[in-house]
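Next up: a single chain in structure tokens, the form predicted on its own.
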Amino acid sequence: MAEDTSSHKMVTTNHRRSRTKFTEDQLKILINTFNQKPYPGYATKQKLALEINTEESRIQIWFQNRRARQRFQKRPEPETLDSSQIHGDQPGVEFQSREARRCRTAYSTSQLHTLIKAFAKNPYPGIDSREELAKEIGVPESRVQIWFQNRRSRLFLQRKREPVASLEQEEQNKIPEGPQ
């Protein structure tokens, strides 16, 4: 915590996680998987996480960037555009079954009322607060990162919507005006 000396508030400070730098040997470990299976399981993630001793949540984000980067180099021109890119298919893509994901993690009332509570002090936590989170509610931090995301983009539509359902409120509570 970093202190602020003209309001004299206590201000936090978000820390980014540091980046993740393989070695030449993970690095080749994880571009031959790649090459075999753009989209791997949980299963060949948890086990490529021991093989090259890292976290699993570092394996999926490296594999979610390289295919980030793959489809940057090899993005066609305009022109030569078929109907399945149009539409977003992807020939010889795989997608996984329900076996090969992550199981969904639940979460109690008590770890919930932790996490609210959190996100109303800071959506947007650093590192080092998710850490903490996680600690204390005992769960990895990579889903801690994880519900912090989806709570936002909750968070979004639902500002999203509230314009259109208070005009709709709106329409519902006006009289009709007529002869009197």
Second form
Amino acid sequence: MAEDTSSHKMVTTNHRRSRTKFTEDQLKILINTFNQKPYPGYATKQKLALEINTEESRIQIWFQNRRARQRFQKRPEPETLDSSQIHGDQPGVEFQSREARRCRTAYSTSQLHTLIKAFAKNPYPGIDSREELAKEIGVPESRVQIWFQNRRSRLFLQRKREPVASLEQEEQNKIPEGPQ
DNA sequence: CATCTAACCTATTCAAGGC
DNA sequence: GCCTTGAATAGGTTAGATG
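What I would like now is the form predicted together with the DNA, since the data block earlier showed the form predicted on its own; can you produce it?
Below: every chain and molecule of the assembly, starting with the one above.
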């Protein structure tokens, strides 16, 4: 909703999603949750999303960034680090392991076909393309983004192992495509 | 322009589900 | 049991907002 209908910049893809501006209240809740649980599971993130009226994927990104920032800041200790109680979980906090992650998405053959086809055209789709794709195959946009990330990573991996053969692979992956 | 940080990336690891 | 692959992680980069 509240679409600003295409200024004059052409809708053509490849822009990133517009930057989210969290309110003070939202940040308060996020930070508070982070201090208690820097690694929230899916259920917690969903609940947070509902509570502060934001997408779950934005919350996931926020926690990622927050952890990175905290790691970076927390580094005033160039001291020899041994002889401490390393890798012991605090006694008292019985390991309730980590919270459950999101359920694995099971893509159908036709969904995969659509994704692969899109990947061949553009392995780095912007927010508009991702959303369109998501709508087309009926999954959240965040799943589409993750799928592309995994796909790219594994393509790189494959290229490292098989420096030459991957080119043929690419040719094969091209699916004859009508104009849209 | 400097700083901050959301968005995004690769590389790697965890783990669900199929064979 | 192993393999494929979606989900999560660490760690780094890009870019939008703001002083």
